[in-house]
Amino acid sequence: MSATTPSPRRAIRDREVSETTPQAVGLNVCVLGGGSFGTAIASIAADNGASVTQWMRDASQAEEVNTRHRNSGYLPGFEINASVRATTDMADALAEAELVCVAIPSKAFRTVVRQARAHLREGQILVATTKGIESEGFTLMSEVLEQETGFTHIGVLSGPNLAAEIAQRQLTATVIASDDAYTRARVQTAFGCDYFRVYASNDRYGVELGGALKNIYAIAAGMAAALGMGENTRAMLMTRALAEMSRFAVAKGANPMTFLGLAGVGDLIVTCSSPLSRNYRVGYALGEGRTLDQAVEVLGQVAEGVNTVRLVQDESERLGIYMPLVSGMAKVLFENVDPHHMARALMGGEQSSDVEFVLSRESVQQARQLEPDGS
């Protein structure tokens, strides 16, 4: 291949959107949030022909989006679609929107939804994109949307979606999960394009829970990498993480098959493998010997997994769910235990079943009792 010939990968990434017919023409989309993922999906919808307004708190940030078509604070070096219009006026942002995506960190999610409520109207589609859990009542973000609005058209967008790669228009897929078929169809129309595929699920709780839980194990994977652990370790970590995730989610009412898809194993793989993941970077810093405060300060952005560790640890203890990796991570993060404790948690747990939905943990435990020494 000559120096002047673009690689096939770059040729795909750099194709003009006009080569295909945008399918969201005439659709009005509002994105609440000025972070990396909110900016990335705003640009996707605009690429796809939608009329897009992005609400953000910072006036200078909004001006940069409008004049330079960049969000250098969160996606430095990437140009977003020039038709995305940013504003700090929430009433203006929501006025014409049919589809509203809420891309706000979990700690501020409910506050922003309450602020938006006066400007929302029945019939609008509300989609949570935040992968986090509210501490009060172990509440997921789509449940916050339900509680605060009472709307019918509510969904969750989740999957292996690193914002920086989306901004580069690299080939990516995600999941829209909703009990409501209309919501699923409209979100697929809004965002499905030649570089971003949107698959559907009706297990909203499972998809959303998978997106929140995997952040815990991304911290563990980053930590393991910094400690010099190898590929065998990473594979074991991710698969045992998947076992814990599905065990917990099923106890909470989710479908275990959801975790075989993009929002389960797909999201787990990318966040446990990529230094682009915020949670992975926090874990790596911890593995290098930094404190939690130092690790978060170096990152400069919210890492949802830190808060999720504590919440899931408390909930798993309350429900009696076996989650040794979560317990190990909680000790490292909040009790100043040496990061090697995470490795001990991985290797010191019981040798139980591989896939519990094929062979139950109870069956393995009962069989071990039949051994001559009872061990």
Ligand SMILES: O=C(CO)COP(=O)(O)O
Second form
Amino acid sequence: MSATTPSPRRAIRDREVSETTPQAVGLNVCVLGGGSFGTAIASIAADNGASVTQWMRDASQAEEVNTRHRNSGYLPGFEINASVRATTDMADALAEAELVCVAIPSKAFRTVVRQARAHLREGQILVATTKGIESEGFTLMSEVLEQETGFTHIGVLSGPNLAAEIAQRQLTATVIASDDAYTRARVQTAFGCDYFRVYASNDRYGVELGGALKNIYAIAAGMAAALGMGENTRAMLMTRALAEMSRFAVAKGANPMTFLGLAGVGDLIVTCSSPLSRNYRVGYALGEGRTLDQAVEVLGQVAEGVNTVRLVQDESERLGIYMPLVSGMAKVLFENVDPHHMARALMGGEQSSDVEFVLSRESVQQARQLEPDGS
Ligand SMILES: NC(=O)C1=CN([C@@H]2O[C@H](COP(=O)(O)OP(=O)(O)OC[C@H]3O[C@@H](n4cnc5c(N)ncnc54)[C@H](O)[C@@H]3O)[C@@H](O)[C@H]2O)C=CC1
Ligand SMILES: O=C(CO)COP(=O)(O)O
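Alternate state requested, the form predicted in complex with the named molecule (shown: the form predicted alone):
Full assembly next; the chain just shown is listed first.
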């Protein structure tokens, strides 16, 4: 970008984000993680008036955030709110924090939480933003937070939230999911502003599972795009993906209705449609004929979906859940089956019912009675 061209972020700031009152003044937020999403959410909270500290392991990156207000390794071309303070010192980062968001890839998530543990205090709010699953025990990231700390205020932030668009202050919405009302309310205060809406849910497991599962289908969508497949194909893929995700989630104890929200179908739409999604990009590279190792190496950032395919394939087999798309993706990723061949094979699969979770007559009546005017 030339010195005379305003950054996209700047343009949006001037046009749409201007004089509204920041909601989070006085709130102290710490973000653990120096990648694209950690940087994007640190900047939202700072835009919203919070005091924000971002912990990262790389000292030169922290220096760049503090002096040039940029994180060029992960969000090239975007300015970060100048008040975000970066540090490599965990104790310093957590000292004043009321709300701690953990934006570390799933493979390193537990290690970093253990590193942080000595500096955390009961009463702090811990929020997982990572859309991945730990291999041992099929553990979600908020469960790692719970296991490592035993704290009460634990939540998950998830939704259609491409970091590069947030950094441009594109109008965006997300979900804070927690069974703890205090956590939901404080996270809404920290991040809710005129370009970022934060909806609440009490289905933490469903919201978190939705974020992890959709990465699988984003890889498939990227692959389909590279193979020249059209919009009918993408619509079929996304809709059947939603059926498959919900089937799996219900078997694991989530509420299927959660998948109709931002963290389900919303996130599925964005990641299956945008080359800004790293999972989509891995799929695209595979569709172009690269190997999985090449695709991941070219990306240079985390694509959680690759590991998630493996874990969900194993878990669905263990529980006897029918997931043809996951099985197909596992064969393409790990058994070198040709993606075109796999797509054709999937077309020959069972033609089951379209919508699996149709409400009974009684449920519809009950839902009507709950509406304010009963109509
Ligand atoms: N980038 C995006 O658009 C979004 C990402 N997410 C989720 O956020 C999570 C974090 O992703 P990004 O920030 O996007 O990843 P990224 O690949 O951009 O950055 C990962 C960051 O984690 C750090 N890291 C990795 N291992 C570490 C360790 N052992 N100790 C300390 N730091 C370590 C890296 O140095 C880097 O700063 C992902 O799992 C992803 O699912 C969620 C929503 C949107
Ligand atoms: O989850 C995301 C957007 O909501 C980002 O997806 P990727 O991890 O595929 O980039």
